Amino acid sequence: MSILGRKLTFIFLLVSSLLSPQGYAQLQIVITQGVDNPVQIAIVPFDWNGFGLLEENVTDIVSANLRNSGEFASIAEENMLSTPHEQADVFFRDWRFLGADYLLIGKINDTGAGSALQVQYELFDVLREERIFDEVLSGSRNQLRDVAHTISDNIFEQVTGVKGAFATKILYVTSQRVNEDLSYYQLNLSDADGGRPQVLLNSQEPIMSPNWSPDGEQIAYVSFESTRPRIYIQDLATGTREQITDFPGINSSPVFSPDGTKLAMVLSKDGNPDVYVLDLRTDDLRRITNHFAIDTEPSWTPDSESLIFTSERGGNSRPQLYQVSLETGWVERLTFQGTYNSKGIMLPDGVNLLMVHRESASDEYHLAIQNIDRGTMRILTDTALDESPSVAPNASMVIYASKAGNRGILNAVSIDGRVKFQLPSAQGDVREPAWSPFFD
């Protein structure tokens, strides 16, 4: 069988999720820690100039996005002294009295062309008494969430200087045990805030290691649907998916290269698990590591010239992180502190390395960041059994899986450790999160 194997066409319809054993596994953000002095913003309910009720409340979505970032606090609507929708109606003294740093106003207009709407909004600096920017966005009624996320991104970037990631998506796997012999697994896609969940795949066998292509159009993952682990690539727009591997033994940990032309993975077809790279254009498969120890969990460096991977080749059954050059094959050990370091991800600065870390055998597994140049280690989390970290495309937050009681949930933490929130699901265990890139 060729490397690409046979091509499977699988169109996922929305109704399939309604017929699934679990239905949607909705995530809800719960802030557990924010910054000490959040930015105070007043978000006036947008004026609606049209007929009927809108499917989404743009004001509520923007407010929730900014609040859930941990960087902002919203002025309660009931405390507002006025509700302006145009600059001429803004009296800055009212907002200074309420302690607002920024003011957002807007209106939504029905264009009369089918379901097309125009959303006009303005952001003001209250202390300076000036408009920072204004914009008019167009979209259909069912795109109001996208419009709200775009507004949130623009405000976040204007105020913090960091590009917002509210308009991105996340993948995650849910599992629900029915009895000793039967469990249901789902691969899910949702907005970054947990909204609009979709089920991409239902299975009675495990689903693991979802990963995004850099353009956000495809995903790769491992499915045990044939009772053995196999790697698939799926097109999100059409639902078409392709089985990429069918080798004996382990087929795991797929991750796209930064340019999207290659896929790193772990295979054991030649003996012990080692790291391989598949060229998606030519189907050329190249073995990158060759060691009697287990080499696993590859990730790409930002420059695409090296791979970070986890290995026990240091001895004592203590996983550590290594870097291998794709050009020369030279392997360098990166971590020495602690008894366990795995799932390494180099941040865009090429200096700071995110990982799952355990200091001693009696400690819990936590997320940590090591500065490669200085060798310093900083612990980010205090939750239990932390695993599967994934970095937001703006490198400001990390989403990861952990435990709360006997259930698997998702958590997120800012890179500086100041902001933390949970994304629990009302149904089953949640695991294996993957944060999307930015979408054009």
The other form holds:
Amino acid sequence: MSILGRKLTFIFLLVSSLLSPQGYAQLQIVITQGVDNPVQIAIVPFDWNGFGLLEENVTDIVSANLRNSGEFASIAEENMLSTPHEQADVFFRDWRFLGADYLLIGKINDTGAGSALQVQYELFDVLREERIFDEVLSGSRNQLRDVAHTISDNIFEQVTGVKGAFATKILYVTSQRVNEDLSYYQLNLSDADGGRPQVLLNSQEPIMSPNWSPDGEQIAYVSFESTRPRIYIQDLATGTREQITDFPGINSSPVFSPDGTKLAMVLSKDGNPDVYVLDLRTDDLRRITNHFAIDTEPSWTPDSESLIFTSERGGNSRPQLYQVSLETGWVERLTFQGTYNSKGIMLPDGVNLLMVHRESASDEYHLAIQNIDRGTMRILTDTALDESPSVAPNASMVIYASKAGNRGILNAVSIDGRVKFQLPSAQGDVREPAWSPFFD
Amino acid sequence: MQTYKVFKLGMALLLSLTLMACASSDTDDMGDASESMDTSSDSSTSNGGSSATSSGAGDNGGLTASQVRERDNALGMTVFYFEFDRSDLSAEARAALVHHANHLKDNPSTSYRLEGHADERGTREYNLALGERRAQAVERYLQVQGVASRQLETISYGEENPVATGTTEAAYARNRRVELH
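Next block, the form predicted in complex with its partner chain, ref. the form predicted on its own:
Now the full complex is given, and it begins with the chain already shown.
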């Protein structure tokens, strides 16, 4: 038997209704460090032609997104000399006077067709006095947040040349401890800015290692709900899920391959933790590493041909990062600097390796990036007990978990280290963020 | 313990009753352990002829009062602690585990669930592996004492289920542990 017969389970619906969740852990971005000379953008509140109040303030969301990227500063509304909503009313001199590099204007129209809205917007380069982007989006009234994230993505790309990642999602795990014997664990899904949080799984047993399929339609994670760590795959649209593994010992660290056909994982069924790859089409399970030391935390290289993994085969209980070729099984050690290097993720450039790093035994755990060609190590973070890095699909930011006081908290840092923000939650421990792929 | 309620609920829906009965028979805590020891002594006396090797160890009659006290104290010890990044058993742990081993050998239908834990430093999945290594250290020691493999199961919780909160060395030391259930 290659792997257990797949069991389609709907238990999470039942568990969700039986346990009382302690409320949503809503995250909110607080920027702690931006770039020295941010791009100045003036965002004129969009004109609303329709009845009643809109559910969301689109321009506020766009403004917050751009500011929280650390690359932008927005011009205060009260300083604006005019509030144009179409090109004919734009006087570039007014905006140059305010120091604006870019100007965003637009309007939201009720089309009269059901609840459909039309959002038209225009982006201007103030210095060159020209319109550089315009678009008309349509959606229902409850899709205004999606519309705002899409507008943010387009502005970000027009100005920085990098595809925006505002219309993406994050998964994260929260826990609320009641006493030594009782904690509530939740697997959560929200917008990348923490908006629209929803609970995907409630449990009184730990939940670990959420991971996205490359199309963003499925997630894999580890749940202890059977009192043993087991791997599940859950479909986000339908909520149905499958238990993927039921081996003795550790079943952990599920990671979808970049082409979505395979799931790397860690199993200790043969005595100690080793890396395996499950072919999701054929159920064929292949052992990739075979060593008496701990091998864990697999992640795929961008070309899908190798896995990066953490191993203490080098000895002294000091984990280091290794790369194994799936075709030949050849193992190569990648890190030599520091007493603890784990949870390696190869960035899309195939050269820069992100990891959790501890320099000496007395140092803190921080995120670091090593250029594997040159061997140089750069420390990215200065928070406490940093772990669980996850890279935005545009490779601009890393979201990660750290400790603030006695509580787990999420943070983000740009790959170049210039921008930093926190995602504090009002309650509980927050950890193990996983940034979604692009959904388009 | 709360975990078993959830466990039973889930298993009842998913798996057969046989599996559940087997896995939920190991809820001994301090009090239960010494109690079941006493009752098992009775039962091993009554059918002692069937198991020649276990008749001496489980029989209170062969022990002095202080030996019984020592045994019961040892069986009351169900949490064992470890140094940072280590999985070596302390001398005290080994001494107590000898009594647990005898208890298991005298009660072949009893099983232990060995839950391994780590402190929060370092990455979660690596800590899951460290917790398993600690649970396996206890498992191996019990097996060397002659306990059957089928009576033992190891589960690692890594750093997911701390006893102590806080970021002090004292809190970390309490969390690096193996619990017998």
